[in-house]
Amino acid sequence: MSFDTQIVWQNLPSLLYGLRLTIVIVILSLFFAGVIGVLICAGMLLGSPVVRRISADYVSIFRALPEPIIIFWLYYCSPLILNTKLTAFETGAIALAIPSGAYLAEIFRAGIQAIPRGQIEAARALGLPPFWLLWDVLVPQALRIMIPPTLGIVTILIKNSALVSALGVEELFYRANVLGGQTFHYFEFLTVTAIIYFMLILPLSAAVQFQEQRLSARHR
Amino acid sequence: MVSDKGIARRGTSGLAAGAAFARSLPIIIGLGLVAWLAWGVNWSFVSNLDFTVIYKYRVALFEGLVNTVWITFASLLLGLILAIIFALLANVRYAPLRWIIVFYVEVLRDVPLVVALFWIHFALPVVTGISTSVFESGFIAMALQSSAYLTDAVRAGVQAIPKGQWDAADALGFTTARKWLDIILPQAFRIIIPPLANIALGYFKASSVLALLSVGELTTVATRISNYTFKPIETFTFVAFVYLVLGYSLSWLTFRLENLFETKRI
Amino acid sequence: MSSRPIASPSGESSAPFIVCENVRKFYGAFEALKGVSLSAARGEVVCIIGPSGSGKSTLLRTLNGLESFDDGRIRIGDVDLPGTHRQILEVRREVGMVFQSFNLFPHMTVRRNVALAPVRSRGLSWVEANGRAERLLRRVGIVDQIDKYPGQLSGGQQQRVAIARALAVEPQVLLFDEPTSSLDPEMVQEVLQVMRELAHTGITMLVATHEMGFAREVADRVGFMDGGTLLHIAPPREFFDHRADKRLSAFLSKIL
Ligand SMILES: Nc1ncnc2c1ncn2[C@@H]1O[C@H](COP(=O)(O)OP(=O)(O)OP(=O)(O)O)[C@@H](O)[C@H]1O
Ligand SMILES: [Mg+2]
């Protein structure tokens, strides 16, 4: 057995085109997930009892459902249910955003609730207007808490984005399989693809681990 | 939490109105979303619902579920054994060995499960000359990847044991093997039960990814039934429900288990 | 009214700056304040003592609108609480507060902690506010720590920063809620010293405290709270020597 670098070089543009689509779908679904996360988090914190209940259920249900089930459910069922037909790309982006939104909502909620009450009271006692209370006191402290777990969600999102290849979205993993099938050089293309995913995720997961160590060191 | 009580209680008119608006905002948005979705729905699908397919294919579904549970359990068991070995090796003085383990853990954590799965099924045989069945490939992929996460958990558990325990074991003249088997690992095991349960739950969920290689677990079966009967709504909704119920039961069970261990410790 | 008229700096006696009458406050069914009446003139220092749970914090927190109240009247300057949103912000600029647990903003330097409110609620520029922060921090004796973060300071230093922060909006009144209760004993004096100096500047101070020595020495009047009522209030000499109330003398003999 030998690693055929020649064939990888020849088809690298095609792989990288897939990588571009991977990044696009990750960013798009991350944006949707952020919107869902903010809404659900607001529902959990500020909503009436019914809204709170629904928001909490959303979080616990979509954290427990396997991602492939959500992806397949949307892909196979949406044509029967919706008047409009979603493309595979749209289906994939929405399906990835739904569970990520649940995770983000939980991260946002925990981040906001982790700020001691005394911080808000001190700001109010100083007469800070509500906007500046949010901007100067709450947001910076909450962000600091929320950034590491949010990066963790991004790594999960990148990994799960490979699943939408099953719908025919021509992202990185899909391209690797197609090229492997066409050339019978599965070994080369799958290895290179694995390395690309590794290089995408490693900096993020290293940052998460670094941040978590720093945070836990400070708590000691 | 932030504004809820304080602002509402203060009863100043402007803020109260603002708070009331902020509180009803999710409802307004939610209702808007529901209305928009309802408008885009072709409601005739309801009259075509036919849940008898579930009953018709109950045996296949049950077999799929058994495969899911079996592959999760078996691969985690292998993963845990590997993880304990790696965690022990990570304590060896020989640095290159430690680096290899760190590298192994990081690579497996940072590559998507489905990529590892396809690599093992399609690429690894090129190296080894041995092809594996899809079920075997799924099993190996889950075992290897879970071993990476479990290595971290076991290592953290070992590190959480107070230094006094190690000193005591040394002072009592234990051999290295006895020290690990009698003193360190039993205590570490208690500490890692919660993360272990979390990882187990995660892989019960993640086994669904194996459907991309048609490994034959629950999600594979669901896809097959849905393709054959053209009843995706019934099939996938039911299977989603099964995953939910089993996932919740599992987390309830681990919760009970943790409590049991908690009370025993006192 | 047990208060003696207090001479304002210009020599004429003025109307009390803080007036509460019959203030009642419920937490659910629990009555935390059972009709408290208290007034303080400009420049007056009032210390409030009393056992834990007697309602000292609750009383102070109603005075700057951190807590609502359910009955009675509270008037700060010429604003009746609860006022409009705008009025509450105005009251909070006139009434600063120092907390038991400091509540400094951990993500800002000491300088920024002090300069923040003047910029955000008084419209000063950062340059002006930083200058003011420096002056105030010099006054409380920690100008050398100005670029550190609160987490790097001792408890006593943090509480002095908190006092400077409260002073930065130039309030008429400072409320102190047990400012030395979470300090190590050796740091209590440095904070009390700052408060002692403040008391002579003509600022109105309401201090919930367990420091009897401080109350006796600095206060114009001392009040005793128990079970949500202000049982007794008098100038320190009369308060400590005559012990007009049975519960008060029980409390004092336990503490002294
Ligand atoms: N948010 C709240 N909800 C319910 N009860 C409260 C709340 N805050 C205070 N209380 C109750 O009101 C009573 C008065 O509390 P407060 O904090 O004013 O007492 P305190 O005199 O300041 O005591 P301490 O010396 O412990 O600070 C206590 O019995 C307390 O349990
Ligand atoms: Mg108190």
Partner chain sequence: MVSDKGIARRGTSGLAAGAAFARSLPIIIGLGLVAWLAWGVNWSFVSNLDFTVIYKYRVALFEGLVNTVWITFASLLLGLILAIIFALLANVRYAPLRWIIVFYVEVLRDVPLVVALFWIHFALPVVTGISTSVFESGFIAMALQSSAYLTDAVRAGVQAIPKGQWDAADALGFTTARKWLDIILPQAFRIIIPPLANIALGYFKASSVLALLSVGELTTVATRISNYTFKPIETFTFVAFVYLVLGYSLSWLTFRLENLFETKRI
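Positions refer to the first chain, counted from 1. None of these values were measured; they are calculated from a predicted model. Take the two forms, find the largest set of C-alpha atoms that superpose within 1.5 Å, and that set is the rigid core. What changes on going to the form predicted on its own:
Core-aligned CA deviation for P116 between these two forms: less than 2 Å. Relative to the superposed core, P79 shifts its CA atom by 2 Å or more between these two forms.
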The other form holds:
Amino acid sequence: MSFDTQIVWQNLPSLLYGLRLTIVIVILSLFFAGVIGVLICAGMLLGSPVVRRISADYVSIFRALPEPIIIFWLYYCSPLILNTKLTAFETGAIALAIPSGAYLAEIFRAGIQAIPRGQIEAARALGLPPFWLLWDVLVPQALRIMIPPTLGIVTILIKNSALVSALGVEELFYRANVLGGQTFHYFEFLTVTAIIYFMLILPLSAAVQFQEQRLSARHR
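Would you generate the structure of this protein in the form predicted on its own, following the form predicted in complex with the partner chain above?
A single chain, with no partners or molecules, comes next.
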């Protein structure tokens, strides 16, 4: 079996358009997931018992549901509740953000709770205001702990972005599938698409390993 590079080069602009849309979806989903994660984390750590229960239930529910179920439910069922239909792109970005926000909430909570309680008490004993306690004591240490698992969530978002092709969003996988159907060169387009996903995820995986090694060395 020969690999037709010419057909790939001829349709490369179409693949790059899909790649650009994939990156936009991932960035938007990560932003919304971060907002959700911060709110749910705050609810679990600082909220009233009712808010803590609701926040914990959110995490449990959306960590258990498969992403395709969330995507199709939002697309087909949300108009019955919201009286408005989201576009396929909007649905994809929000649907990917909802479960990712649940995972990020747990990452944020674990990062904050990993900081020794004695440091917080010492900062309070010195009269450090709550904002500066958060900014100078909690955030710098928590971020170092949060970075590796957060990058892991980004890699999952990149892979799951292919799921929104089921709604007709013309991201990278959708473009590759369409081009394969039009030219009957599925092997070339799907192989190139797999390589592109690999090149997107490999640096993130390397960064996760590097940061984990730094944290391990710091603890030793």
